Amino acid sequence: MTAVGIDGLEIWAGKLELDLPEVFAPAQGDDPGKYTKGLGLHASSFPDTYEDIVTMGANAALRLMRRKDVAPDEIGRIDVATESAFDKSKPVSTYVAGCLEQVLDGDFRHANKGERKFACISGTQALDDAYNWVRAGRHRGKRALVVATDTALYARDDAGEATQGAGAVAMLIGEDPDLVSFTQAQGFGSMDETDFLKPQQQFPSVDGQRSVQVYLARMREAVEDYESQAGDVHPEDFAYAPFHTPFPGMVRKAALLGFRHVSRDTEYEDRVAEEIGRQPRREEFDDLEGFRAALKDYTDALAETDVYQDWYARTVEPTLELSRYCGNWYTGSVHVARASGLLQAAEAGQDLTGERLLVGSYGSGAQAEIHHETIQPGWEENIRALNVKDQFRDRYDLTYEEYERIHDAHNHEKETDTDELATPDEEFVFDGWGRMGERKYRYV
């Protein structure tokens, strides 16, 4: 059977940077460690006044298509995943296609275009749709373009303000991919939840404590569902485990619970048993409350063991490096994590061909998905082509006063005339409004 998966990806970060420990923390009267150690964040990417979800998505897609030498008529579908859409009818994918047609030869007249929404998980759902489209034989030899793009902004002084971010990830999906291939094995955990939502509003309403609980619960259910198809997961089965990363501190919680689950009845549990005992089993306790208390004590102790920390440093920590310097990108978050792990491996000279990734996606509302991907022979050349670290280095450093003005400029309820801070160069920019209130774009 011909492999189907991601043939290439590109990342486009917002052109501005907010330094959390040096700029944001002092303005908030906070200890910088609240961000760097607690949340695990050092900086956030922000969109300049001429940037939005269309420009970032189109810029990532343009760079990807040029690098992979793909013409518009070789694309059979364009799916944009976002939770920052500004129109309830016209999909962002039409805007992205219109931008690309300004500079590429040809058009996307015969490409199916759509928009995916389910909070942060919709980027992965769009990949699933593209995979199924190719597998069903409806692609006519063409590839799919999937774009995950968001401006993940919160209201000023909201508890989530420090986790903000903005950027886009563009991915090509097709046969004989150069980066990773997919399989049919998936696991889901989904329930009607109210942890994070935007009912007719730009900035989200968030129950932070509830959101963490829901994230962990749905991830656990998705792992169990995945194992029902793929068999039990072992800690050594995967080179990396990229998770949805609203902030690295959340992933630390998910990774610990995941390791506890997959190490049960393995030599890993045997190794830590000498130090902290074996995992509690439900049948050992007369009541659920006693079992949960024992399990929490075991989990807390497990986090301090060398066995767990070595696994975490090897399997999870590399996937968080980029997120520490760009914040939460909603739909793009887990795809930034995948790229981060692979980029770290390429820089370290690791040969990952044939190795597997265990990918954990999540969207509030709520749903988690677990699947695995196999790293393909062309992965290293593909991932070394990313210039995301150069983008981070070249961002304009915001003062706190500039951050306030930029945030107001992107607030739909405010009319703020703010000059751009960065200089656009070989990229798409927002260019005002059309006769029906549509957004217009041009290539600089």
Ligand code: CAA
Second form
Amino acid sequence: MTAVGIDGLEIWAGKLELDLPEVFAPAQGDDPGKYTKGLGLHASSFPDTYEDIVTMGANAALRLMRRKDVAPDEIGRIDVATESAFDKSKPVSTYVAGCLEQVLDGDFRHANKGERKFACISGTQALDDAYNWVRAGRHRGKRALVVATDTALYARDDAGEATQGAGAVAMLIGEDPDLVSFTQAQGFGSMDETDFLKPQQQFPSVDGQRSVQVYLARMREAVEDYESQAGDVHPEDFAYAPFHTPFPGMVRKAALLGFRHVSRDTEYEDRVAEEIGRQPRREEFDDLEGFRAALKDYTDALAETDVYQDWYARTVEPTLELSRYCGNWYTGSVHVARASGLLQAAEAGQDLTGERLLVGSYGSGAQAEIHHETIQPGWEENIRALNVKDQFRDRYDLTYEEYERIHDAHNHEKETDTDELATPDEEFVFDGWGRMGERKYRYV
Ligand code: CAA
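May I ask for the structure of the form predicted together with ligand CAA now, the form predicted on its own having been displayed?
Time for the whole complex; same chain goes first.
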């Protein structure tokens, strides 16, 4: 069967940067360690006044289509995944297509366009839709363009303000992919939850501490569901485990629980047993409380072992590197994590062809999904073409006062007249409003 998967991806970061330990923490009266050590974040990327989900998504897509030499009429569907949409009827994908048609030859007249919504997991759902479309043979030899784009801003003084970010990831999905291929096995953990939502409002209502627990619970169910399809996961099955990364500290929590689960009854459990004992089993305890207390002690001790720390440093840490410097991109976050792991491997000269990734996506509300991907020949060239680190380096560094103005400029409820801080160059920019309230864009 012909492989189907991601043929290439591109990343576009918001052009402003907020330094969290140096600029944000002192203004909030926080210890910088809360950001760098606790949350695992050093900086957030922010959108300038001329940037939004359309400009960032179209800029990422344009770079991708040019690099992969794909013409508009070779694209059979465009799906935009976002939780920052500004229109309840007209999908963001039509705006993105309109932008691309300004500069590329041809048009997307025969592409099926849509918008995907389920908080941060919808980027992965759009990949699923594209995969199913190709597998069903309805693609007529064409590829799908999936764009995950968000301005992940929280209300001022919300605890989530520490984890903000803005950026887009564009991906091409088709046959014989150059980056990773998908498989049929996948697992879901999905329940009606009230952890994070935006009921007709721009900034989210968040129960932050609860959202962390819901992430862990749904992710656990998704792993178990995945194992029921693909068999038990072993710690050595995957080169990397890119997970949805609202902040790296969240993945650190999930990774420890995940490792405890997948190392049970393996040589990994044997290797740490001399130091910390074996994992407590439910049947060894009369009461649930005693079992839970023993499990917590074991997990705390596991985190300190060399065996766990080596595995974490190899399999998880590389996937968090980019996120530390850009914050949460909601729908794009897990795709940034995938790129981050592969980028680290390419820089270290590792050959990953044929190896696997265990990908964990999550959307509040809430749903987790687990699947694996196989790294394809061509991955290294694809990943080396990314200029994301240059983008991060070239961002305009915000002062706290500028941050406050930029946050206001992106607050739909406030009228502000804020000048741009970075200079747009060969990119799409927001260009004001049309007569029906539509947003207009131009390429500069
Ligand atoms: N040195 C070292 N560590 C420090 C520290 C210091 N000086 N000060 C604090 N810390 C640690 C804390 O111990 C904590 O770590 P642990 O959880 O491991 O104990 C960490 O830094 C954060 O500190 P707090 O818990 O006190 O921070 P907070 O309560 O202000 O906010 C948050 C944390 C709830 C995650 C908040 O940022 C938030 O609401 N974020 C948005 C919601 C979110 O991202 N949820 C994640 C799951 S939901 C999801 O994934 C979907 C999505 O994308 C939104």
